[in-house]
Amino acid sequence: MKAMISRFLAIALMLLLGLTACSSGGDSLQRIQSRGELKVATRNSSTTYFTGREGPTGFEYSLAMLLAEELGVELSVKTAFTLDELFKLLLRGDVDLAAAGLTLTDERAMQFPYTVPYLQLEPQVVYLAGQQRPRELDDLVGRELVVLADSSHAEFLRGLQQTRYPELTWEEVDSADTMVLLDMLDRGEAELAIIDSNEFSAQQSLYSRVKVGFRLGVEQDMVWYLPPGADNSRLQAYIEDFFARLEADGTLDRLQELQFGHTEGFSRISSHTFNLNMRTTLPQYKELIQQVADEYQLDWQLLAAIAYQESHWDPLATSPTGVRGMMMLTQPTARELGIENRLDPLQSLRGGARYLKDLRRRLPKGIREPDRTWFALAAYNIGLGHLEDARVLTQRQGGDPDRWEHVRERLPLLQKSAHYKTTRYGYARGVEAATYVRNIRHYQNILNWQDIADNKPLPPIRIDDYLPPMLQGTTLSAL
């Protein structure tokens, strides 16, 4: 009963300084728009908002620049590194919202205004592979379970412990990065974590060896969160309207595909084969692969991705149909790019790089990037002629040809009769030429999430613990 009073004070007083530092009250929509500035809150991690090889990124990034745009203002990001923290811009109206993959939760309804859903997701127990496999909700008692801190999980749990495991205990990350959990899990120092649907896929391919017990059943809504204390009526539903016409027009869907969509199908022996070869083989041929990318232009993520899918980063490789090196090139192919050895690593590379980017020069100036990378990568995998009969296919069906997704979905036709035979070029392997590509996604998505969990920056250091009391409360940026 203490903890529920003291609890209920707490919320209290949030209230009462969300709606002091709100209290020139307006219409957010206007003040937006008058300031020439979209101020954001939002968490730095690979599902959210991040530093990426062409600057920021991310499903949350990217969604609020949109909107921004469409507003005609510049976008401002401000990174909370937890969870706490994110909430607490909102109260302090520091942020006209909160785009952070958040779910509505009851406890977060009493406190914010929010926006319509924009997307459903579903909280997951994950455990590490070997130990003992959570199966239901009495399996979380007396076992070392972690969330994230201020977390609708965190509410879930207390939920369960008021209602009917008053024994179940965990404990809470002050951490606004599920990458965090993950790796408590990885070390051993946990053993069992919830994390949202969307975030495990995104981030399991640096922890194959973290697996889903079961999950939670019901499905959330993510919404975006609005200060207290404004007038957010009108933002609401212009929000509303936004999500409505990006959900209407595919630009959602088609978000979701470039954030999430190398994920799919993709086997957990897989990606522990690679983060292997990645701690083992790379760093062999990590500088190569950079000068040669940046000779060629390229993302040096994009080039060992694609010696991996090749060769396993492999330079003596060789194929039963005479392909070999790095980057398999064939001879006919290695002569036209004057390739005199293609077991030599480098020259291997300065010829797959080469033959990439002039695929990607022939393609057809309406496709655009990301796509035009991903149907260079296909064209590299079975030839350009295919790649056209594949995408005649799909203008067919009335599909767009010059999109990624649409095109991937027709690969598949170039292995029956009844398609091939109506193409210029015939039978290819359509299949093998789409998860050629799905693997090289998957491999440079890992690789750039390496980059970022090491550059990641840190949180500001609390120096509270090594001051005196009449000094404490001092942070000091991390350098």
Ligand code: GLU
The other form holds:
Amino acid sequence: MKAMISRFLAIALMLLLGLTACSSGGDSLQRIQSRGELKVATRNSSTTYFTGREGPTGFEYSLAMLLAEELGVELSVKTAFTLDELFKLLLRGDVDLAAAGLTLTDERAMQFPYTVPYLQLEPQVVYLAGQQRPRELDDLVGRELVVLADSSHAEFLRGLQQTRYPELTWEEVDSADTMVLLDMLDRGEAELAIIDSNEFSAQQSLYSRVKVGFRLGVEQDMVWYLPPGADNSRLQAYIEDFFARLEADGTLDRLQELQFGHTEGFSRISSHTFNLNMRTTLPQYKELIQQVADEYQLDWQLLAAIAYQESHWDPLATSPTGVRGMMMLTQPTARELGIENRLDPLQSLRGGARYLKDLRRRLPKGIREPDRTWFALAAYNIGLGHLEDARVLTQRQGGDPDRWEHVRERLPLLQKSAHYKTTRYGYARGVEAATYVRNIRHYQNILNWQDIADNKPLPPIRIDDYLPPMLQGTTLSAL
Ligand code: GLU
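Could you give the coordinates for the form predicted in complex with ligand GLU, as opposed to the form predicted on its own above?
Then the entire complex follows, led off by the chain already shown.
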């Protein structure tokens, strides 16, 4: 009897799947356009899609949004909490594509159509500082190794086990967010993890004790996967053009810079110190910072990041040159801002916030956000005059003086006589100004991510986890 029921269920399931496959047939580009909606599956993580201060954001989200805009359709996002779930959305034809930092692998390529690659990355073996550093594949054997379940890395390990290391073992973690792996290392629940380079560089700041042991040494392609069973050729060609355009006009680089770039070259030690201070000192001043940020309509994380860069959140900080207080204001600036006591954190924060807003307002109109904020920060450090010099040098060299990336590259020229001789305000410590902005962006990101990590949506409860084995697989309505 039981066998009959399960055969019946299997047949019903096949019929159902057949039906959905049929309904997802036809030209997929046409389907998206006539529906007026692009359905994208992704995973919730800081490298792909998350809710930031100004709403949904993330590398994949931004790309998908641009595609939807070009197609003139709405974007709808479905989030998966595991990679298995993500690929099931594709298999069922529930979405038009999966954009989720997915690596092109042999097994996936056999099952799913895919787009041209839009990014290259390299998987890395990471470990906790202070423990034995892995240096080559041999070192993976006999260690507690973790990867995301159904990830490209799990596929890679299966290959290794079948060919060279039959004794290799690892654990597959059911999550769509690599942060979970770093968490496990941090808590001593695993020794090694394999994680993509971009994922690691974006999250490293929260896990300053985790280090790269070695790179797997193969550049891998990141692609979007499409549902099988439909005619995807026009959609594929459209996306190929789309990526080519984003590459040619610098959008891809800019997005990468925005989402993953700010951590490069940042020392683990300073990240670690920041993390410590974030837990110990910041709570004392957080409310005050939020209050002032509200008053001046600034992002509190930005204001907190500046205050950290200036004084490590020490209201009594004093530099040998007489700059003082939490926001390290000079005496003349404080006077101009009407500040009586620079050592009073509230006054200092208010002064700094006002000064920053003022600088941001005075910048040339052509500079748009988010670059406008980075320029204002540079001016906070080096002054508007020197910043203007750097913009002139940028233009002279054929760069775009309204783009932070271009001007940041030229700021160090203010220290080279061949260049600063030709500017209006002369020598300035341009390297310091560039580092200043980079640090603040870095701190601001850590604060944002900490917020995201604290407020992350929990995966839906799986009833199977609460049912005895004989009832598992039952749906709520059947109960
Ligand atoms: N790129 C990986 C994959 O396609 C996911 C991210 C990671 O595990 O580092 O499975």
